[in-house]
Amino acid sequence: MAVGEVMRMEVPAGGDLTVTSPELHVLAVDDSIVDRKVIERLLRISSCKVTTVESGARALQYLGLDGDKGVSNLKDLKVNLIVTDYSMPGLTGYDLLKKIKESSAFREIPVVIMSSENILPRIEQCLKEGAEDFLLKPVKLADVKRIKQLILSNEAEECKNLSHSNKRKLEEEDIDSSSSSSHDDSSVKDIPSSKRIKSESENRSSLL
């Protein structure tokens, strides 16, 4: 997965992957303090960890995509979802979306766009650029829960695929090991015993 970790993953010796403690860390971006408070409240009600910033530029700084180190240690930064307003001064939500999708470190993080304007070409443009969804304001609790469930489902599927991949890898290693062992045993069986060599030597001597 990319930088965000929705779930802590543990892979025991047997290869089965255990998923525990699901939690989303959401970066919410909006220039309106009222809308920021609303989306933050809805996300916290949905048991999400929330970081809010007031502009697209501040979001890039937080993610370390502004050319500087930003306010976060990128090694420890885990963001699972970015929710941003579309219409913001300076860097718009659409511009922020493009910046994130151009980043090799963050392109896999789902981005949801919010807007109070139901403009179909704008919605289609955002979805084409890789937005996970487009929400109309005022955002409702049902919208947040639906998005959260979608992200968790996607992460669970990725975890499941990873578990199956680990199992297949272990099985292939076992097959290779078994095949190598059988080949070695066969080679040993093909080597005549010293007793048989001695007997053949005596037979040749008696014929002479």
The other form holds:
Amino acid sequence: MAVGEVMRMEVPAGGDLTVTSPELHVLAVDDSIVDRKVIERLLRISSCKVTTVESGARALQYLGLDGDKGVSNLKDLKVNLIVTDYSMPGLTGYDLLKKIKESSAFREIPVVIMSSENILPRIEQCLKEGAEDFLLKPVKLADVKRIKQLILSNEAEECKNLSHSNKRKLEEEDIDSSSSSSHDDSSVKDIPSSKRIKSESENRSSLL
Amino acid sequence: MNTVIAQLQRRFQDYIVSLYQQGFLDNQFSELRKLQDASSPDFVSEVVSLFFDDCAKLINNMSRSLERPENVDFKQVDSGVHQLKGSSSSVGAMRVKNVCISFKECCDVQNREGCLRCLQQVDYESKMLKTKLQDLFNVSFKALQNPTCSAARATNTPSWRYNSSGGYKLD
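Having seen the form predicted on its own, please provide the structure of the form predicted together with its partner chain.
Below is the entire complex, every chain and molecule, led by the chain shown above.
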């Protein structure tokens, strides 16, 4: 696994998709400098590439969602996961989650919320809005490892779906393989809602 | 050569165990130690440094907010307490974190006197912890810097895990 490589899919002509170097690029959002340092280390030690920002506004800026229509460099900064604190001044983690899920370019990116407060209605609200998971602070290595596993298994499933649709496309016409990883590919749907509901109830039972 | 290292390591272990025993540190501190390795050998002292800087800044801000009895900005104080509680929890600074719990209660009922007492306590506890940890890092520094033992430099000193029922086990 090469350091710094983002997720890449190699598609030999007419063949199956192989996923190489599954190193996730994580965008971590937290207004606390201490927590940013800790989460960054937790992620790095779990072999993730990490970008930390101090606010929701900065996160949107980084993603290019702050009003600028510049989504052209999507590939360069492909983010595989967003981990955000809930209570932040200005845009809360929940506000950030909503903005990401409302964006066609980024709604596929899994978002994990962190909070020091174990408030069930808050947790439910975040999961309902599409958060992948909810972590109670202080965050531990085991939490990060678990999240990484979850994300990787979701991405593997997505690759499988892509592989099937690619096979169909390659059979129909010669198509540039790089276009299959675009976010506007209509054949790549959201993670099936049954899976999301399942993971929601699993999370809930693990929190109780 | 090895006995010197062993002795220093032993001192390190005993010292850190006593900090857990006295409630200065909780399990989160040992979680942080897991994140330290040859590629990031100063991680714990770096985080802890950031914490103390952050602490001082927050205490200063809260002190100013509490200064004039007729014009206390409890929202500001509450925000400061929340941040302090969060960061102390993230580094395992248990005593500081516990004071923050009482501190928040005083804020909620707008008890300025209570807040001032808590502020003083938080200041005391953070300074106390800082002294303790400086001693700890001194011991570990000596243990790891011994030139005759490169193994000591490369590896983490074995870590003790303090569990909430009061027992210790070697990781």
